[in-house]
Partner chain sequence: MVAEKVEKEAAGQLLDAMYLDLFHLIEEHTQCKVNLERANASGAILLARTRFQAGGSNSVSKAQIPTENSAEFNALCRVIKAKDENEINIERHAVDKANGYVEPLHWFSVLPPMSLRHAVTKFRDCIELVAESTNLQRQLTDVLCWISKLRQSVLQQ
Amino acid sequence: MSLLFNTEWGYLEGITRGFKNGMLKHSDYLALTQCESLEDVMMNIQSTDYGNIFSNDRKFSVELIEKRLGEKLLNEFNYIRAHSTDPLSSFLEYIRYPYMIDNVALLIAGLNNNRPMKRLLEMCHPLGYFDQLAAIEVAISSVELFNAVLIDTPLAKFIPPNFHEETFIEIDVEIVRGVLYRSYLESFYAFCEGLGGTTSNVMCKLLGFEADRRVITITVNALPTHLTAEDRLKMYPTCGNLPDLALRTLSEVSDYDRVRDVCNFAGYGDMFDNIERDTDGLIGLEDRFLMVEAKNNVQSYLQQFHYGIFYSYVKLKQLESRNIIWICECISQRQTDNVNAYIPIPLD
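Where the form is predicted on its own, what structure does this chain have on its own?
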């Protein structure tokens, strides 16, 4: 298998490992947190592997920095995808699907609130852009909207059989997102299992953790709402490490302590423990999951001849962009006391 992998995808693995080695180190983050303006941030970024991504820009803003970081990732991803062959090309498409789901949910929510389509398209993540997105604006009925959003897009295969246009308009956008994401995760998990070998071992671990994270965060976010147990179960991925009994129990809990008890039994109790950091208590449940996810994705590079490095690279690069934007927002809003509340990536 290693000989076949090297013959078909060894070059792309080497390129991706090179991309990963060019990510920001701890010393780079220290330099960014010492900046006093966005201009200083951009100068520091240009001294890293990001290069002169701002060379043609004269006006500086957080939105511009976020856009240029996204373009950099998109160019690197497209280079890998352009040189890939099946089944790697199919694997890379699976990496894009979550961003497509987020873009679709963003457009539906925005149009429901009468936001201009041009502005919404600018807010879409570049990895999740596809041609049919713009067709959402011209839909004039529930049937047309259902077809434009789901049936005529790459997301069609993630629609459950009992999901019809009548129910699509009636339910909340976040439930639509959750249902699609559950189908996506289960489909991706099965696809990676079918690949076998090291790819299966690495990816099933990563996707299993992602499934459990979604179950727990959906449960916690649903506590102050009137979301029913049935609606929660529709959004719970079943490909994680949480057993069916834990899923059913979490779908019915109504207080935070009960969620903690179930998660503690399932091995996720540490996520609810207090973490000592110098950020005035800014750390939250999502941040704790992101810390573990970053560690898992870095560890995937310890093995060779598998597709997991491509998945982990995109995840780590997204987290790096999130950290840079957090630092930029703190500097822009003069909240420098919170500038160190980014998620550390253990690359050093």
The other form holds:
Amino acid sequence: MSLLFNTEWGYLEGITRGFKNGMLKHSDYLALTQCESLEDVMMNIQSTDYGNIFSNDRKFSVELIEKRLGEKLLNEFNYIRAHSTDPLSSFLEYIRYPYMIDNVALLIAGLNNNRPMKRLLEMCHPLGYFDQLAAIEVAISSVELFNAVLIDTPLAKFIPPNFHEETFIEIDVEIVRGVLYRSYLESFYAFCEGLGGTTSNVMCKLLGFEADRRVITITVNALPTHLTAEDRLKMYPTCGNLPDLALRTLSEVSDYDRVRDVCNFAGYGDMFDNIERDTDGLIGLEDRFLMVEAKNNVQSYLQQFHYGIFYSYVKLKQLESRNIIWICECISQRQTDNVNAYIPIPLD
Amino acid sequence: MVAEKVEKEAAGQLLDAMYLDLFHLIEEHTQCKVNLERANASGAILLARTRFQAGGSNSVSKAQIPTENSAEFNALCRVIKAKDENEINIERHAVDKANGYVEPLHWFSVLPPMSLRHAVTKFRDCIELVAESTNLQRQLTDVLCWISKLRQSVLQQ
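Could you output the structure for the form predicted together with its partner chain, given that the previous block was the form predicted on its own?
The complete assembly is shown below, putting the previous chain first.
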């Protein structure tokens, strides 16, 4: 397998490992947290593997920094994608699908609120661009958008059979996105299982954790709302480690302690414990999931000749980008007490 | 002459009491502004935390937050005059979509994370603190006015 892998994808694995080695280390984060202005942050970023990404910029803002960091990841991802062959190219498309779903959700929300399409397309995530997105521009209602999305786009396979033209208007866009994302995650899981070998072992573990995380996060966020058990179940991916009984129980619970009990039983009890840091209670459940996700993604690099490193690289790079943006937000809001509340990536 | 002296002493004591009131009000007003600044800063950092946890770019709020062309809706929170005409109060309405009282949190997400809910609480506190600060400011203005009148009447005597 290793010989076969290297003939097709050895170069891309090497490139990706190189990208990963260029990610920010603990010392880089220390330097960033000690900056006093956004200009200092930008200068520090330019001395890392990011290079001279702000050379043509004069006005400094958190949004600009976020945009430039995203462009760097986009260029690296597109390079890998351009040099890949099947099944890696299909695998890389699966990495892009969540961004496509987010873009379509944005378009649905915008059309339901009578926003001009041109303006919405500018807000879309570049990793989620697909050829038909420009064609969707002519849609003037979410019914037309539904037909466009159903027929020709890569997301057509994730639309459940019980969705119809009025669904995009009747159901809140968050629930539509949740249902599409569930379909996507289960499809990705099945695809990785089909690949077999180390890719299957690594990716099924990562995707199983992602599925469980989504179930628990949706449950906790839905507690104070009027979301029905049926709606919650529609959004719960079934490819995780939580058994069906746990999913059904979580769809019906109405208090936080009960969620905690079910998660204790399933092995996620640690997520609900308090963590002592000087961060004024900013660390929440989602942050704990991010920490475990970071650790799992770093561990995927311990094995060779599998596709998981490409997925892990995108996830780790995004987490790094979020960390940098968090530091920038603290500096621009002059709340540097909270600057250490980023999620450390255990690369060292 | 004695009566005049007694009057002046009484006026002096009243002036002292009013100045004391003034200092207490200044202290309360300053504390209120500090609390307002803290609550606002907490709310802003919690919004940043929400963006951090969600990944930043996948919010549909950009397409849902009302603009000048959006349908009209009623505010859930209004400033009204209290029974004491010189003070203001905050009047809150329950969410009632049928009558135009929409939940602003739903512009951001129908499944809002905990950090966003905490940010909502902080900004609600900010509104209460703004009303409190306004009332304190009005009381300060009244006291300053009375001090000025009293000083003028004492000087004229």
